[in-house]
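Single chain ahead, written as structure tokens, the form predicted alone.
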Amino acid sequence: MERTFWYRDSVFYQIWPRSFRDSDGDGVGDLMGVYEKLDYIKSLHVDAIWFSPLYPSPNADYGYDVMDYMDISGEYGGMGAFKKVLDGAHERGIRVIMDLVVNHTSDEHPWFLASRRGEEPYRDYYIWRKGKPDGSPPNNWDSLFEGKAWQFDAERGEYYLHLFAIKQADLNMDNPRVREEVKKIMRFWLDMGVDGFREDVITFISKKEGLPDGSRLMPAARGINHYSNGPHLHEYLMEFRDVLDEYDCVTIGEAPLLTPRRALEFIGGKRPELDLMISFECMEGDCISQEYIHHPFSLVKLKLIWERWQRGLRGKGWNFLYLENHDHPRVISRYGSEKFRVESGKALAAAYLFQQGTPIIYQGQEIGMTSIRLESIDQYEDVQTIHNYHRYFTKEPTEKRMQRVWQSSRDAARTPMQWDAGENAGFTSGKPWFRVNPNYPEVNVADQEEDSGSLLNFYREAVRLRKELPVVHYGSFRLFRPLDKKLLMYERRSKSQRLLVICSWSDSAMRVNVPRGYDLTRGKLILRSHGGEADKNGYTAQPWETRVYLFQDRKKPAEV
């Protein structure tokens, strides 16, 4: 099948199902909320949704652990659900992309139950070793979210390899048996009508050789750069994508530990093994590699990535642009202000939304929910951050471990949707799942959908600008005072069309000029989030204050 590329033109959403919006007040977001909610989506001029995983689940890491590959979850509707939903969807020109969890699957799966029972065909498909004479573990693995990455299986007398929760065990690539089943999985969803996939962790598919033992000066990822890029991870791909061809589907990898250059390996080339990849590097801000790991917010930090990858995939791939996922804390309250929310809010939207690539927007994301900070680790239910809290700085006091809690668990961003003002925000009308963020009274979609100056409307508005303009599609990025602590400010440049971000990153009012060549008075302000004149060189920008012009040459026809 001839493919339209149709991801480069499109705005993404993600929803993460157990929060989004509960239809039948079990207190779990489920399939039939979201069909309840298209049309708000389509109000958010979006063209597909991005759903974390629907698949049965013991629930281990809520649903990332998956039991069953070509069914629909029970608690999220089923399958009727679900295809009411696939169908609803693509009747408003919204198309859907299923998560593709095949790095591990859970250990209640079925082929989990025969391979540690030694059935064939289903004995290697995991991977099982012997342990050392002493019987500890086969090497020196951690795992990314509970203690080593082996755990000893009395029924099959050996150890399985897990490289994030016990329930999690990993799959055996090398296996080609495993390669035919995840081609079944790909070929069931898009004969369905599924547009495409985001891969989970999918770089970690190919372990090496002999599962050597990690270096020591690694500790909490041992062994990680023996299983991150493995050694039949191109290959493997290439065997993917022969079958993702033959529809025109999307394609999205995540990538711990990516580079633009590494990126490329991927998505460049006259043949990509996927079309997108989401990297980790925006979310490091405020931090080193985890989020465990914090330091002060640095601007100037966050600028040179975005500009290293805007630079690096030019011409090359193609960007997937994000602030906000099920695996992060609110942006909001990491990389803006709670103080001054919606401004701060807008300002990280623009600056982010009119970037080269495909953009993403996280449930929530669009109204400036923030993360919650629970009083106690009892309270949390996401299995890394558990983890973290009794593995990392446990002779800190309690109130220091919480802090790193507030800053890094992604139990921050998997609050309920808030609705409405109404009890439970208007996600559920039982008990939530999970506690409600308190602020749901002064942060909602409904007070924000009759404020014409809300965050949720100023959303909707660059997200139809960004799909307006053709310099956002096929301009070039420069950013200007990449050294500026308090101010975002970048240009994307084709033949006939600028636009000019610019973004107050300061609680204070401050002047900002504009670069050599720019005319303010010549220039349409086509977006803002204040008030307030300027002059040819710039204006007094008000704490958080967000404006994008539009230059337009006019004696030369704008790019189509």
Ligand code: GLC
Second form
Amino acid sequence: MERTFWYRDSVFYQIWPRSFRDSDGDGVGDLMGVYEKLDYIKSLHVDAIWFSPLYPSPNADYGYDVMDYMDISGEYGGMGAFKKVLDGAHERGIRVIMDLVVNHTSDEHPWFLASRRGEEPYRDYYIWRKGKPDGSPPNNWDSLFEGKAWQFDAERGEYYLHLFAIKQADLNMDNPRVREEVKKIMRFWLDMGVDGFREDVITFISKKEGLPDGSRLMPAARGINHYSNGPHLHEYLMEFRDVLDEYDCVTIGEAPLLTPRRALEFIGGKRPELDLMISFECMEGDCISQEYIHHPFSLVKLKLIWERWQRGLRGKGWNFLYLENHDHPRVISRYGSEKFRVESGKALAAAYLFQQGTPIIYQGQEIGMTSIRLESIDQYEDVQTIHNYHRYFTKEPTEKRMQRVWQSSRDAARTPMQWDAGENAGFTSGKPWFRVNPNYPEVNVADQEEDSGSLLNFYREAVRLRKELPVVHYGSFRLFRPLDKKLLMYERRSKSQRLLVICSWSDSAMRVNVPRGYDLTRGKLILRSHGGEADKNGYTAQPWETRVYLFQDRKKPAEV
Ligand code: GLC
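Target state, the form predicted together with the ligand; input state, the form predicted alone:
All chains and molecules follow, beginning with the one already shown.
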């Protein structure tokens, strides 16, 4: 089928269904809740929803442990509710993207149950190995979520591999039958009208032959060099491409440890395997590799990461732009300022929404939700958070360890969506499955709808503008003052337009000067967070003040 690359002109919205909106009072978000909010989603001017997994699941990793790939969880309302949402979204011109989690399944998936009994054809659907002669696991790999990567199964008398939680058994993608299953799943959803997939940790699906021991220099992810970008990865993705090519759909690959150069191996070239890549580098502004190893936020580091991706993919691939998702604490609490929550939220929005690529907004980001900080580890739900707490830095005082949890927990961004100032933030009429952030009386959708200066309305305006201005789609990217610790300033330039995005990154007021060649009095201030005048060369910026100027070259016609 002829591809239209519609995703390049789109803005996406991510829904983590459990916490979006509960329609039936059981405390868990559901699809009829999403249905009720479709007009709200449309009002953000977004073009597609990516749903985190909606499949039946025992929820050891909240849906990323799938029990049935061709059904929708009863908790979320089942297939009937999904079809209603799909149609309702399509009627509004919103596309729908499913999460495709095929590196692993739940250990309660019927394939696994049959595989553990040694039944054909499922016997080799997973990665089973005998232990070493002394009974210890087959190799030294670590799981990223729970201890070692191997779990002994008494029924089968062998170990199975799980790179994530114990209840997430890795599929054996080297088995052609398993790849056929993946293709069947893809067709099932695409034939139903779904518009694409976000492919969960897709770069982990091919493990090195012989499963050799991992390097000891990788203390918490031993073995990762043998399963990240494994030997048959590109071959398998190309096999899947054959199916995907029958549809005008999008694929977004999630890939830990990704650089721009490596990303192009997936999304560059004439017939790319995938369309967009989720890299983790933009989450490293305040940490090394994972939020658990924290350092103070560095704007300089973040700017250089953004610049590297903007330049690295230009003309060769298309960027995927995000600030938040369900795997990282809220960005205002990390990169912005809770004291200047609204202002820093606006700076962050402008900072990424005017870059080249397809941006995605995570539920609640548009109203500036912040990270929750719970008192004790027992109040947390996330398997990774709980595991990290018990495994690392165990000699530190509890207070320090809880601080690490606050800085790193995925639960920080999984609290219920804050719809209004009523009970449970308008999320549910029952008892919410997880704590509501206590700041909901000040931070909620209803209040921000009423306020033209709210963060919510700033997001709407920024998204509207980015779609209206060709320079955002096509223009080149230039970062000014890369080493300035308190200012983000970049230019997007096309034949007839220049856009100057200026975000001050500080809790204090300061003078901002624009680069030589710019005269602010000749530009049109198309988006701003504050009032205040400017002279030719700059202005006095309030804390976290954001401005976006458009310069139209009068000699050249405006691009459409
Ligand atoms: C991805 C998901 C994350 C999940 C993990 C294992 O990183 O985004 O939420 O826990 O894969 O499936």
